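Only one chain is shown below, in structure tokens, and it's the form predicted alone.
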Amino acid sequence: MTVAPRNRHDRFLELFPKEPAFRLRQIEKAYFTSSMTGWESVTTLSKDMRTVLEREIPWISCKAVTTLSSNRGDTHKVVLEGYDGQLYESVLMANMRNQWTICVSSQIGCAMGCTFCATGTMGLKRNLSSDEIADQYRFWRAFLTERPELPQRISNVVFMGMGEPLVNLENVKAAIHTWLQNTDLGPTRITVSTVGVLPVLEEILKDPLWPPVRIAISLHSPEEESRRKIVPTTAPHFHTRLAKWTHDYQEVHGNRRHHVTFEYTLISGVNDNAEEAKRLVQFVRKTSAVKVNVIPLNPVSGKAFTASSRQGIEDFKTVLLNAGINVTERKTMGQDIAAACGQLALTVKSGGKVVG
């Protein structure tokens, strides 16, 4: 696995050793200034100063390669390359609140091994630095500026495309604190979604510097054995472990906008019977944990796995939202544009096309 590139904060401190702090401080609002587009819409910055970045650091550190809009109109998808050739997505999706949610990737690749998802078959490549996250919602800011008959507000940001965030600690931290100092995100529109990396997990709670922003645990199952199947990285103990951590959380954190999220991934004939419904409900009353968000799979090439039907997706939520359950069920957007966790990077890197 190669490592990824030095952020352009420190790249400009070796270039400009004797700059006061301040000026870091006004390139940053100018990378999330709409009306400048390179650097040499920076004109608080001298002329030769902005040669020199003309040539030494990248405006922006992704270039897009591909980008699919879906029939609807209601998501969007890029595959972007990074400093080294290698691809990672970024999707833009439409809310509720007619505004825009972010899903950006945190790795090229994922070493977490997920069965069903498509980033799983590529292992781990690298991470990405705290410049590709954050720049992820500066291209999407860009191409929204350029479609002024779209809505143009990007709301909420979540951690839920290509690899594991808590793997990528200091980078996402780092990213997170960059859209939180230059946008008018708050915490509670970021959301993290994590397999549940508990060491990683437990860590945070001691961080001073962690961002208060919410979690989401990817659980796919109520039990260990079972859920190995699925997530082949799950720990000993974890479910045990978890249910303490949600509680650690809520003293830590808790409050009425930060809470704990279970995500469910429905696979028909896997997970989805009513049986592992009346175990999940089990095992989240053990928990601090406020609500459930079931996911209808989105299916990919190549994998065995399918969705669950309609009628068992149903069952399923009764079963939990009769025992008292907040379940809620996330949208299935952009399938006509491959818009599952991996698919458009693995089939734009392997010279294949996508068909809507």
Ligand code: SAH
Given for the second form:
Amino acid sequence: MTVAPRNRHDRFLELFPKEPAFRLRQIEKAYFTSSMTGWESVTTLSKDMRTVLEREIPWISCKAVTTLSSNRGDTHKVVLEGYDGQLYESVLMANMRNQWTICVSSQIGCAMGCTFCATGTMGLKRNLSSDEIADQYRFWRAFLTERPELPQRISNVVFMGMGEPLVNLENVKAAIHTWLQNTDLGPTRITVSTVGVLPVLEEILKDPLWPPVRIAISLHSPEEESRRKIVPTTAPHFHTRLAKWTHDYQEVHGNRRHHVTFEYTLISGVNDNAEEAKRLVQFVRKTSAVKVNVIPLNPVSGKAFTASSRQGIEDFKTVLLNAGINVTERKTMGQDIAAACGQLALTVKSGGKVVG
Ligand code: SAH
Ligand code: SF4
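So that was the form predicted alone. Now I'd like the form predicted together with S-adenosyl-L-homocysteine, please.
Next comes the full complex, this chain leading.
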């Protein structure tokens, strides 16, 4: 078995134990500076140090295997290879501001087994290291720098790629702090999407180092029994505990900018009828979540589920809107390259263009 390399900070300190602390900050900055493309370009470091670093610490923790672009050019997906040869995916999507949102992975595969999600069928291979998570931003930064004809700004990051971020908490937290310190991303431009791992949600309320990012809870059903059929990890009393958690969260962060959103993937005949919409209204009213984001189901091969019809989606949204609940619908992007939500399972679809 390949042993996970210690993170690059620790490795640097092993190599150069006497270096002042600012040296690490200087290196972190260099990692996130577009004009720096390798150790040789960090000329603020001595030549001798650069030679050692070149040999001992890879400039970036991942290698691109395949890069695909959707036919519309608004979504790009990369298959990356980690330190042990295992593969994971990362997605770059155009957003409404004509800027980019990165959809990052936090794990290779996922142990949660949600029945409608392609990543869930892979099982969990391993956690991504903090460097592997943080470097998905650096990969896409370099991708855009090489394509000056495209908009350049990465304005948002969402943890909606492969994996469940809350079961890789320390690495997810470290990657978020790295971005907050070294990029222009503010905490409200970063969204952690979770299946709702209650003990960890409860833990982050007490964690002074948890960054004030946005949280999206994948709800998918207003009731425990029916949720468990599609989200098998649903804990006993899930909805009651989640409702309480949203109030505690509001108390700790006390600010609408740090709001909680519910995500609700609409699956035909499973969770999309008018009764369910009404029960969802009742549940949302017991919480302090400020928004429901409905996601039309993206097809996943080998799964019997189908997306709700356009009319079905509209009807569902109307019930919520009429009850005064703020509803948004996620725009489906990148289906032709299997890059849409829930489709990340290392399949390289024939649509789109291979660009690298
Ligand atoms: N594990 C986290 C984050 C990754 S999944 C979570 O579950 O929230 C990101 C989002 O994609 C989640 O809201 C998830 O429910 C949704 N999703 C999974 N499979 C999907 C599919 N086939 N179609 C649409 N959305 C899907
Ligand atoms: Fe894992 Fe999220 Fe997919 Fe569920 S939806 S299997 S938690 S990645």
